[in-house]
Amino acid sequence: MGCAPVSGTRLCLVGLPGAGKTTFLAAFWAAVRDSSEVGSYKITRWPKDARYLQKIADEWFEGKVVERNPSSSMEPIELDVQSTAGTAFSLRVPDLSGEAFRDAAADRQIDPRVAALVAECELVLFFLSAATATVPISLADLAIDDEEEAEPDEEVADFDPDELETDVLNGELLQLLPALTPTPEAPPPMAVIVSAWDTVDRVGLTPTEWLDKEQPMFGQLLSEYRRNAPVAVIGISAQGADYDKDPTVARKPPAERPLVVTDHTRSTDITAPLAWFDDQLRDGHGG
């Protein structure tokens, strides 16, 4: 298991905190450490220490909420795949906290280990939560009264980012990512995963369609970026439900666990981004 120079079309995770991607890896390890749950990928190469990801597989193979890592010290995670159909990819996780890419969206400046990293990548998979998808408030809903104004002496809090609407962090973060890369005139293919999908899949939106009406500024923008390259967008449940509003989806056999959505199709196929990206590399995109 040592460290084999990359052998495959890179793959990069990107996305603020919480938007979903320790959630996606543990259950894409998961399947993937396990052949015979899912037969189209295989590991070839694992990363340096797996111990890691070995410890939020287990946590969601055993039906447990996978706490996300909380810690922006921890080193990139970089492990090697390849499909049936003979397809390599390095799939990279510069940040698996997700707190570069916030502070990159918050002030447009990023860690610059993490934006080498970024910028190597031949593919993105964008990552944002259904869960905690949040919009700028307009003038016109706040209705402020004149009585209810700040005192001039009043203390002003200090900027936080994390008080800042995902809608605007994953808009100016879509908008940094190709300057990052060799080609900002043409950015790599990208996959929008809208995380926690089971807590909107009622709604009766495709997974585009969400993305338009409740993230319309970040909606935009990747229209803006489908001019330029490939873009798709995937609802992706990797627990498939809340455990505690419905504890058998946590009994059900690991590979019928997850639930993912397209415009056009439902599976419960955690790989479903890496063979739309398959289809890219061979439709002449990417790589």
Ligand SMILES: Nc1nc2c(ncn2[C@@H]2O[C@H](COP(=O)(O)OP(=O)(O)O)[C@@H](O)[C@H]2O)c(=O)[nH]1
Given for the second form:
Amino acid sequence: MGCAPVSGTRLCLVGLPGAGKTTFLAAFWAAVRDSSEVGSYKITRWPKDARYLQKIADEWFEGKVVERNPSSSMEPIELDVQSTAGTAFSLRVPDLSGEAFRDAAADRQIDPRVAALVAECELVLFFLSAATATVPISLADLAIDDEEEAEPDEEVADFDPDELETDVLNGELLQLLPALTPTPEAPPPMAVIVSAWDTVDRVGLTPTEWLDKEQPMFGQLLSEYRRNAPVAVIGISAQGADYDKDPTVARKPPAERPLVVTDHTRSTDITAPLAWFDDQLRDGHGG
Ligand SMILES: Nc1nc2c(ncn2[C@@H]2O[C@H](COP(=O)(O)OP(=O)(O)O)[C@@H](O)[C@H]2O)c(=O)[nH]1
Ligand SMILES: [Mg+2]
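Let me have the form predicted in complex with the ligand next, following on from the form predicted alone.
Then the entire complex follows, led off by the chain already shown.
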């Protein structure tokens, strides 16, 4: 677009397959291309190839589930974003690699290309989905309620990463991250995005409360991470709803569609995690 590349604070999206990364990016892109500004942010450098972003934003706009990108695509999406307050971010989305993160979590072996991207990042957006969150059966049994009886024959085989519970996998992934950075003792600030928040909003818990209750191991490990770096937990429905339950959501303008819930606020501003990072940078953390 003719803009000089801005070297902003590097921000990386991580999360298992199905964690909601692509949908978030689609909603963000749809909002920003619609009005050139979303929240108080604007794009200062377009990615080299915006076709993929345009495609997922089109799908999102029409109220369709965004298409999975093949795990073979390692090319990270990079775009620069600047806030009206002046902070520049360089978003890097290794949006390939839910699978790479899952393999990393299951085997503690991380693809070197993914490791390199994570190593460079100064801020982390860690995605996990409220819609598909699971805990080990033994823990689930303790908190059983009438509607959700555990099926005894749903007992899982231990070594298939597809079958491991998200609480365990996300816990492993969270524990791996600091070691990939140059300063494991001071890892990057992290915003945990609980995606598909529409599926649990009704329950009435804050995102932090939800995490502690529904993903207890992860919640515990997150409090350990928090000792060394600033952490926020944000519930985001990038779709605004489950399309099957509420297809009318696609009639809303892009900037009004998402649901974004922090422990204290509710809005439709999908840039809330960036605003939080802005605050951290101003407070002198993470860079
Ligand atoms: N109900 C609901 N489902 C969502 C939302 N965001 C994503 N999903 C669903 O979660 C699944 C995985 O999302 P995706 O963005 O592809 O995850 P990724 O693998 O991390 O990129 C898809 O079936 C989406 O439709 C949301 O805001 N609400
Ligand atoms: Mg994806």
